[in-house]
Each structure stands twice: as C-alpha cells, then as structure tokens.
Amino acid sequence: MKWIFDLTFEQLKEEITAAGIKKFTAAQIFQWLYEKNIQDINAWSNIGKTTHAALAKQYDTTLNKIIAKKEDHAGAKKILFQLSDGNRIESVLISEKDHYTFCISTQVGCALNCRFCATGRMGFKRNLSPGEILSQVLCLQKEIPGYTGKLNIVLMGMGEPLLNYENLKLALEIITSEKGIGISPRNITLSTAGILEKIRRFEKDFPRVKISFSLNAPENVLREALMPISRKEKLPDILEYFKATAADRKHRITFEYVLIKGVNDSLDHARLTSNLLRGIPCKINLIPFNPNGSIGFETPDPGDVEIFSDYLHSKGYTVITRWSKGRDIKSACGQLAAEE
C-alpha cells in the first residue's frame, strides 16, 4: 500500500484515473488531507462510497505516529515522531504573541557535525520524505485546532534541508499552493549552514522564502572548527554571493550566531562580524548557546551577549537575542536529538 503524502498533486491524479476514478477526485483528496487535515477516507463526505473503498485498498493516509509530547512554561511544545522503519525525528511548536511557528525537520540525524548541535551528535541516518515533511505541518496544526491565524514554519529542526533538496521541494510545493497546505512563502524561513550550489537554486525555486545562514564566527578559521562544512563551503564565497544578488532579493538575509561563551563571544568578535557582514542587507539573531549535555560549551553571561549586541546596533545592525523558548525541554536550536 503506498503512502498518499509522498505524492505530488499530479501523481495522485495520474494514479487515480489509471485505477478508474475520475481525475477531479484528486483535487477533493488533497482538500481534505491538506486544507482540511482530515485523513480518514471515510468521512470525505463528497467523495462517493465506492471510491472510499477503492483508495482505502490503494493508499495509506494515515499520518506519522506521535510517541512522547513535552510542554514548557513558555509556550513551547516538542514532539517525537516515529517514521515507519522505527527511526524518530522531532519537531517543535513554539506559541508566540500573536502567531505560531513551526520547526520542522528534515532529516534523520544530521551528516554535518557542528560542534556545538546534539543533532550532529546522532550522525546521519538518512533524509526524510516529502511526506514525512509535509506530515509534521499536519500533526503540529492538529495540536492547536481551530486556529486560522498566522503559522511560521521554520526548516532549522534535524538536519541540513539543503541536503536533501528534491524532497524538500516536493515538501514545499504542497506547503505553499493552494491546493495544498496554503502556507505564504512568505512566512517560511530555510535555516542554512551553507551549501552555496543549493542556495543559489533554492532561491531560484522558492524566491520568496526567506534564508536563514548559520555564521556563528566571523572568520573561516574559527568556524571551520565549529562547523567542519566550511572546510569545504567557504565562508567568503557565501558572503559574496549575498552580497552579489542582494538587489535581487525579495527580503533581508538573517544571519543566525549562536554565542557560545570563551569562543566566539568576545567584542572583538562583534568588531569583526560588524566589518563581515558590511554591504548585506541582513538582520542579526544572537542566540546564547543552549546547554546540551556531553556538549562541552557554556552559555556566554547576559552581561557579554548585552555588548555584542549593542557594539552591532551601533553600527546599524537589526540585532535580536534569541533566549530560546524550550531550553529546559531540550526543544531549543541545538538540542533536537530524538530522545524520548
């Protein structure tokens, strides 16, 4: 039996008009998995009897299962997932003041072993499907049912979604038509360490969703030992490229930092990423490093991250510190590893 969310719009229609049932079917099957997030073929209410039987014996649509669920005080919920051959991923609902975001994986584990990351702990298993993407939107929306007001989704959960671009485009095809899930592009942000090829075809495919690049050091040298992925995707070259196609950029680039304390935190590090960053339209997100267990970094104190983020407001910069909700939780940037 095949699994429904692993297939576009036109492969279903294809499929279902080979099985004998007429093509505008597939638009009502993907209204109801998508739009309305139902997914028990019978109560599709105008889709006949014997077409409930003939997809119930075709397709699979249930969604991944949910293991464990965790719940902090400060509105953020993390969820475990357990994918059909027995690995787990997590996702993460943040509830913001007048929105939700969603943080989304899009691998199992992840291949590029930043130091600082418990997901690059794990390793890589291998990438998710595009239903297995899409499938964690549907289950996140089901937890607050009822809203219809603003969804951020944000792909920075397990995973470099760079890594695995053509699932991920499948994904977000259906994320954001409307026949699909409807999500604006513009309310999407793909979180990067950096994989220039990809980068340049992302914003080719997606131009309105917004890129989200980890920096976290402000020279190659330093983040070479924090990120191994710039031994291979040097940091001047991205740079350049922003700078190259910035008047063709729908929005700022966000260049992510996370803060980790005695190693990239210093104000002569302000100084520096100030004079890398000069010429890219960007805002900046600080984000004091999150404790993660055999993970040998600390949390920089309040008072050094207060510096680094005056010295680069005074040089014009749009600076935001990022106290990550869902810290105590293990829900926080860097602390996704699917433990139970």
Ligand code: SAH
Given for the second form:
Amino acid sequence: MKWIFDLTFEQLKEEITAAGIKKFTAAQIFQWLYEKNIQDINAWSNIGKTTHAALAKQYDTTLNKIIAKKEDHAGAKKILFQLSDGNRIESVLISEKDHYTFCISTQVGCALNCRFCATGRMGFKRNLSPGEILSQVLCLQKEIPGYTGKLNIVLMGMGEPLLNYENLKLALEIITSEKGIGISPRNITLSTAGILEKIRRFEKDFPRVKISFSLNAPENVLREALMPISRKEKLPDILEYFKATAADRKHRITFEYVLIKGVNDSLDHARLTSNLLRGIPCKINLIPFNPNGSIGFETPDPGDVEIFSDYLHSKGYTVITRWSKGRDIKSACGQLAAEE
Ligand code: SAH
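We have the form predicted on its own; now please give the form predicted in complex with the ligand.
Now the complete complex, all chains and molecules, led by this one.
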C-alpha cells in the first residue's frame, strides 16, 4: 500500500486512471485530504462506494501518529510524532496575538552540528519524505479546529530544509497550491544555516517564500567555530549574494542571530554586525540562547540583549528580539530533539 501523502497531484491522477477510476476523482481526493483535512476514505461523500473500496485497497491515508503533546503557558504546543519507521520528529504550534504559527521539521536530526543546537547533537538520521513534511501542517490544523484566520508556516523545526531540497519542494507545492492546502507562499518562511547554491535555487522556485538566514556571528572565524557549515559555505559569499539580488527580492531577508552570553553578544559584535549588513534590505531577529544542555553556552543577561538590540536599532535596523515561547517545554529554537 502506498502512503497517499507522498504523491503529487499528477502522480495520483495517473495512478487512479490506470486503476480505472475517473480522472476528475483526483481533484476530489485532494480536496478531502488537504482542503477539508478529512482522511477517512469512507467519509468522502461525493465519491462512490466502489471507488472508496478501490482507493482503500491501494492507499494508506492515515496521518503520522502523535505520541505526545506538551503545552506551555505562553501559547506554544509541542507535538511529537512517530513516523512509520519508528523515527521521531517534532512540530510546534505557536499561538500569537492575531494568528498561529506552525513550526515544521524537514529532517530527522540534522547534519550541520551547530554547537548551540540540540537537534545537531542528535546527528543526522534521514530526510523526511514530502508527505512527512506536509502532513505536519494537516496535523497542526487539527489542533485548532474551525480556525480560518491567518496562518504562518516557518520551516525552522528539526533539520536544514535546503539539504532536503527535492522533498521540500514537493511538499511546498502541495502546501501552497490551491488544489492542496492553499497556504500563501507569502506566509511561509524558510530558515537556513546557508547553503548558497540551494538558496539561489529556492528563490527561483519559490520567489514569494521569505528567507531567514541564521547569521549568528558577524565574521567567519567565530561563525566557523559555532557553525561548522560555514567552513564550506563562506559568510562573505552568502552576504554578497543577498546584496546583489536585493532588487529582485519582494521581501527583506531576515537575519537570525542567536545571542550567546560571552560568545557573540558584546557591543563590538553588534558594531560588526551593523557594518556587515549595511546595504542589505533586512530585518534582524535576535534570539537569546535557549538552554538545551549545550556545554558552555548560556543565555545572555536581558540588559546585554537590550544594549545589542538598541545599538542596531540606532543604526537604522529593524530589530526584533524573540525571547522564545515554549522554553519551559523545550519547544523553542534549538531545543527540538524529539525526546518524550
Ligand atoms: N537549520 C535551519 C533551521 C533550524 S534552526 C537554520 O539553521 O536556520 C532555527 C533557528 O534556531 C536558527 O536560526 C538557529 O540558529 C536557532 N537556534 C538553534 N539553536 C538555538 C538555541 N539553543 N537557542 C536559540 N536559537 C537557536
């Protein structure tokens, strides 16, 4: 039996017509699965009983199993999933003032081994399939039944999204398509540690999806120490690309900066950051380090965070400080490790 969420619309259409089912049924199936978010084949009322039986024989339509949910007081809910091979991933539902944000994973574990991140310490297990990525959205939607307001999706959960490019692309096609889940690409943000070739490609494939780049240090030596990937993917090259392509971009790049006490949170670091980003239309997102057992890393003092933020602000930057929600349930940035 095939897991239906891994099929594109075209693949589904081809397969069902080969099985003698009318072509237009594919659109109906997509509507039930993704728009109505109802996966029980027998409830698909505009499709006949014989077709129900044929579909049930060919396709598995069950979503990933949720094995734990944890909610904090600030409005973050962490969902732990068990995949069909026993691996585990996490998604986070964040309730904001006027909308919800879904934080979605793209890999089991992560290969990048950023020193301050709990997912990095798990190592890399495997890529998620297209269905395993997009079905997180369906499961989170079920947590807020009846809600029709604004939704944001952030690809900031476990993994480096751009290192699972093909599957992510297929998932995003269904997530953003009118035939599929129908979420506007403008409400989606991809966060990356910076794989330049893939950023370039992604911006061609999904020009309206926003890009967040995890800067985390204002020069490459410190960045290499924190994020081994920057030995290969050099900061100046990435920034040069953002500068050169700024005019083609419909949104500003967000630079995420995890502030770590005594490591990258001084006024000097703020000065370097300001000089570095000069000329790039951007926003800066400061994330005070979320504790996760990383040895030798601590959350900075709120006063130092303010000095850092005020300095950048005084230089004309838009700065948002994200004292993450969900810290007490280990669902904030850098805390996802799929532990129960
Ligand atoms: N691999 C992608 C997306 C996952 S991480 C990326 O690197 O962007 C999402 C964000 O969380 C990144 O900006 C990362 O730098 C940040 N982050 C990781 N560990 C953190 C921690 N312990 N505290 C605060 N932010 C952290």
